[in-house]
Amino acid sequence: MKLTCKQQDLARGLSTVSHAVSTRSTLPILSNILLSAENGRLRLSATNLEIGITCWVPANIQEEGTTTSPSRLLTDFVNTLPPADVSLALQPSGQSLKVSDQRSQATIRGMEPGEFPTIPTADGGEPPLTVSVSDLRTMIGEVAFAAATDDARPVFTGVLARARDGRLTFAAADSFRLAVRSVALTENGAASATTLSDMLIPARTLSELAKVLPDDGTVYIVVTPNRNQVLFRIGDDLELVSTLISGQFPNYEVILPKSRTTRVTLPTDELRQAAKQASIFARDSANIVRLKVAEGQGDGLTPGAVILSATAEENGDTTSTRDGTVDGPGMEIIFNVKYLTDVLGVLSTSSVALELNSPQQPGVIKPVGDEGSDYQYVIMPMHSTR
């Protein structure tokens, strides 16, 4: 194997790949990336047998071949080089490989690409459903965190992904919230969206697709003959395959409320801020906040309000008001604060909408001035014998 490359092409490259090195593996050459010259391109691979990223760089190819290298070393020492051409060559025995540019070089050794595990592809399997990639980072932002993150009920710990009527949905949830979010498919793809089955993704591989995803584009998904594995190809560069949790989502559209008794509507910052600040006081207590909605006055002078107030246990309490539009009669319900910041530091509308029934039933978070938006996000009340 003998090329030349841009430094800044092959940085970018193993930067990406990286993000699936295994690191705590006891399989020593998960740990490394797969170099492949060929088609006049280099072929970056890696992967911890969970999921894989495969990224193509441009490069001068003089003599195709294959290796693997540290990742570690390999991407710390091309980071170090200025920004030129730098020369990648195996060497004639072993799996020695030689990284120089005009003023340093740098001999790395790998291991036998043999022993590099097969990364699945997508040929063969059901037709790609296309949607754009500032789309998908979006459902990925507003979906993924709300998944569970202990494998006691590995179910939860996945993204529900669906195709529906021309529109992809994800749900996730971990038994005390839920986030579903929709958006519209690209037309290429909304054609196979009546035939897609069900998949459950790893809320991880989704959090690590979000890292690598372009600032643009349209990404391309694709579950695997077996109905193992999902493949998002973003371009002609670069590949994300993960595996998928076996087992049955529960039906969430059961617990999203059809109706609500109030509404309180009022700027994101607000409540975010109001919340960050009853966070502080709330972890020392199970993290419990009150949130009060106060209703307006007949006057039309005095606004309706949601007021959150916690304690920290022999230390302090906090009270924030913020001014709100209240539809309905005012109401007291205590949520875990953590699902009210978690959801506020994800949502990007100027407004946000609190829907409520009653103290014990759930409440929806939605954005309000995202046209085309569906995202909601359900939260179950906590209890307190306080």
The other form holds:
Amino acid sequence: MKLTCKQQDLARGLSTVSHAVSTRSTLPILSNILLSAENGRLRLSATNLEIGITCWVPANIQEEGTTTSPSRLLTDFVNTLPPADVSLALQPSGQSLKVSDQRSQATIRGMEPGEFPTIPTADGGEPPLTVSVSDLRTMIGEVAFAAATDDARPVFTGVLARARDGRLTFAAADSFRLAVRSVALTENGAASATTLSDMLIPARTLSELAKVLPDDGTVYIVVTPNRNQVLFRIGDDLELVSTLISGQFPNYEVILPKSRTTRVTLPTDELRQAAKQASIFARDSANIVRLKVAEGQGDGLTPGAVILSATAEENGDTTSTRDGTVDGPGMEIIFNVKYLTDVLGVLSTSSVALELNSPQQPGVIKPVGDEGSDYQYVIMPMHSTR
Amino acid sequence: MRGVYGNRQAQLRLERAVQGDGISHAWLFTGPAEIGKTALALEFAKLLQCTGRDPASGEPCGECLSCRKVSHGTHPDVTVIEPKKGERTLKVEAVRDMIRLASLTPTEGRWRIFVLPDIERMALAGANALLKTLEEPSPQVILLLTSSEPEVILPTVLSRCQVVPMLPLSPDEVSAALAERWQMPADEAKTLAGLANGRLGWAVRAAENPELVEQRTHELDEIASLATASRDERLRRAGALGKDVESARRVLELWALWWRDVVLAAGGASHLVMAGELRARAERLGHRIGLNSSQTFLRALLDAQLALEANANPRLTLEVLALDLPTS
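Starting from the form predicted alone, produce the coordinates for the form predicted together with the partner chain.
Below is the whole assembly, all chains and molecules, this chain first.
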């Protein structure tokens, strides 16, 4: 293997794939990056057996070949080189890679490339789903955080992906809350009718994917023929492969409230700020926040309002009132404030709506004014012990 | 299966399981230490993952990428879960990590296989955490457990597994394996097989560490010479051999191994396990004391092993045996 490439390209490629390098593992090969010089490009791959990232870097190949190199050493060394041509050459004996530029050089010992796990490809799989990078990034941002982080029930650590009737839907839940969002699937700019059976993508995978997504472009989502892996192909130089979670995600559709008795609409940052204030006091008392929706007075002078109050045991309490448009009777409900601040932190629309049925039934938060967004965030209320 | 030696019955059962449809998701290999339980579990894993085998055969091809990766211990879907270096028990965190991995689909193989050697070393909390996965793992997960002390395993774990009992190998099997796989000269293999007491794992280790052979030969020598020592001398040496439970257990096992030859020699059999000087001494002693008293003492040895497991004092146990030793 012998090639030259630009330091900037190589450094960017290495930093992208290093998201998938395993830090602690029983397989030493996983702390290495696989380098392949082929078809006029340098292919870099890393995997931690849950996520694999492959990235292609433009290069001038003098001799094709494959090797592996320790990720930390190679990445850190390449980062110290100035932005100019870098040449990589595999030494004739063993797996030593010589990395050099005009003034410095390093020899880095790697391991047999045959030991490196096979990173699956999507050849022969079902037809890909196509979404835009910006849609996918929004979906990940608005849904993935709602997945559970503890592994007691593995299905809740995943995000359900469902392609049906021309739309791709993501749903995540941790049994106290549920976030659902869908986008239209496209194919060469036109609507696509591709359907795909459900898959459970680990939430971790999606957060890693969000980190490596470029600013724009198109993402192709493919499931491998044995249905064990999902592959995201972004442009023609980046692929991310992930194992799926096996198991059955609960039928979330029955949880989505079909009706509402009270709906309050108010600016997102007003509610965000009120929730933030309440959370400071609530953090010492099980994150309990009382949310009171007050009807406006008939005189047309007093508007409707949302009043958030929280009590810190023995240390004081807080009450914040924010004006809003209330439709329906007044109501009081108790929420875990963390579930409120989480969702308000990811919504980008100027206003949000909170829909309630009763203090014992789940509430729903929806963005207002964002054309086409069907985002729904369901929160289970807490019970008052007082 | 070509890659493992002995316990043909257990092998056949696994081969049949693979040839049929519907493989049980949890297996427990039981039997004494170092007889090849983990080796068989890994060979089974290789067979399950093999992509190049004839579906009708119960033999991994040994040549496909998957087989080679299992042999090198680098198959991403065959994970051996063991205590960290320097720790005796498997911590609950390691079990939790495994449970999380078990909820994911396999990376490149057909199955996601976990091998858990010596399951009795698992902390109680770990064993309890494992129960749910053991009872109802994801469809592509297979758990292979081994244990040399199945009686101390939680019954809830035991009842969720297909148990595969395994026995020590015969000396012939051990020496054949040593000669074939580790290219050992036949006479050397036979001597080592005599000392191994059916434990191929020990023989393989001993082939690389001559001091293990020396230690065992020395202990056997001590045991054999007890028969000709004076009463005081016997008492003193037995006390030294039984300084703690571990060594008493080892000595009793060796003693029974050697004494088995004494009984066989007394009965006129020629197919003894030991070779060389130890064999000659067993024959001389056997002829001198006769079948009856040699058999009686073999029973006493086995009883002593049981007593030791039931918390008898190791030193007293060995001293009593030494005094009961038939000499004339």
